[in-house]
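Only one chain is included here, represented as structure tokens and corresponding to the form predicted on its own.
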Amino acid sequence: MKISVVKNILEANDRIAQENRAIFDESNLLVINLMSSPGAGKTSLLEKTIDALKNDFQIGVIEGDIQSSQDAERIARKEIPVVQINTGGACHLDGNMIRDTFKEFVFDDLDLLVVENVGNLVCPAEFKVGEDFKAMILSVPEGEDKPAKYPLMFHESKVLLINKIDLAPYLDCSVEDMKKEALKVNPHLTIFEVSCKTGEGLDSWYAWLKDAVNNRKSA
């Protein structure tokens, strides 16, 4: 009976989700569903990557909490678009909680949508929200174990991005390792070797991300 359940929500929000994708479409908008564990660096990589492309695209983001505003205020002095939602004890967004918030942007105004989901390395990836691919962060100090003890959320993942590369030197983890593994889950994963920090490696995720936009516009 659990395993009916939880099939029939999962395919519910699928529909729900497909109908976003075509709200999406109408526009050409390139939406991301960012997921990570909490603290890996998502609002870091926002950030940085608001910096880098807000004078090429017009950029919006849905924000995901259980609780607390301070990613969406953080997102919000860079002076874009940015709704928040408090999920309020869920572990992930779905399509329908993404919904709720379109009143509060105008599509046809972006080139890229970028939701951050409630950090955690499970629940998101099981559900769709109607984005064009999903991204995920996994940060060095996680180590190299976490894509065979998560690996729907490897699976599901268009783009990896390692993050706090500038770690490594301090810590008993391999980040060619990390990779071997993860590409073991998913060897389709695109991944970038990235610090926040730093800066290194950033510079070809923005390269790869304005790509993947302009190709959007013009499908």
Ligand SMILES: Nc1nc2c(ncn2[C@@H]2O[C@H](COP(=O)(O)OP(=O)(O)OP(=O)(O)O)[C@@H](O)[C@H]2O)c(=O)[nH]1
Given for the second form:
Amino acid sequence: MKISVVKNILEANDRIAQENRAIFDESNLLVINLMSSPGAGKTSLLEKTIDALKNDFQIGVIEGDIQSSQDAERIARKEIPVVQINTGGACHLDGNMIRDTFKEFVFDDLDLLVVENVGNLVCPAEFKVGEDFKAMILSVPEGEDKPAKYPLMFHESKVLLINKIDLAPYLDCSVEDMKKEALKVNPHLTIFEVSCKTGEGLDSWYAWLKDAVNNRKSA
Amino acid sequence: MHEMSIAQSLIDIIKEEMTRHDATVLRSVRLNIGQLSAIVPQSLSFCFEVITSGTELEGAKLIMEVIPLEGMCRECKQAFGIEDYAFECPYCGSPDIETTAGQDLSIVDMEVD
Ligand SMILES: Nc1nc2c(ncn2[C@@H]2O[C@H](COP(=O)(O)OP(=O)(O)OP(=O)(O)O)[C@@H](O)[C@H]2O)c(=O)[nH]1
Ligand SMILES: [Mg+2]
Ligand SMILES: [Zn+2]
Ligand SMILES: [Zn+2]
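I have the form predicted on its own already, so could you send the form predicted together with the ligand?
Every component of the complex follows; first up is the chain already shown.
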């Protein structure tokens, strides 16, 4: 007997993500799913962003890693609420893992929640966690061919931060080409060129993020 | 390897559908794998085999078809295949396109007894 199904395989996760989203909505909380390959600078960007904006609003962080709590410890030094998820092998976060951290936060006290996904350029983009939008980092040493090789994440992200531009002079990689390649896969990307080491370019990211949080609050 | 979690979700849906239709044997499942989804069909097959081995689903066949990316331009209304992941209209150059196929990961149907 043939059964016609026509169902999205990720439907169960999508449903949980939607439920998470409804909970975030009650607190008018802006939630960002931050993704990149390992070491592109997600935690560094968070540290900088927290330093710059923690007087303007309350930030919470969920750290996703396969193992270790080093990233959560780095964030905890900033004295903001942070929870570490260890996926124990899974290469991405999903809606359920995020849900399990809810008891650790008081969402009404927060304005911005950033979920630092597991370092991986492939599958985190496939699993929603309940975010308002996805933001990703591509660091200059990774090369300009990455958007074409890993199109899904670029296609699903709203924001691209090109990080480590301080290294560009030492590499055969042009930031302009990186931008061009990324915009091919997603012409709607908002792109920031930054260095978390020198601080270059971060001011426009902070300003953009501030607006996003304020818009969310008044929505 | 996210094919493992995808195989698990797939099996959850299969079991649910089988219960609903009072089926006990799974012969095959047909999947559409969008070109944009980061799935390697061989890995998914492998994970599916690993999870189902020794269960009542053992031996079922996964039939996978990769669905190429297609778009429709909201400006000039042309339909086209999206080549090389370039998400813009090849006719008028507009970035305002709708992706009409190749994004999803879905079960189409299954053959059961
Ligand atoms: N030169 C340079 N180094 C940077 C920059 N940003 C981050 N780094 C360095 O890159 C390394 C990795 O940075 P992290 O912030 O830990 O990267 P991550 O993406 O959080 O890494 P995972 O969580 O392990 O995936 C660290 O040694 C940082 O100091 C930058 O703009 N320029
Ligand atoms: Mg990190
Ligand atoms: Zn994964
Ligand atoms: Zn057109």
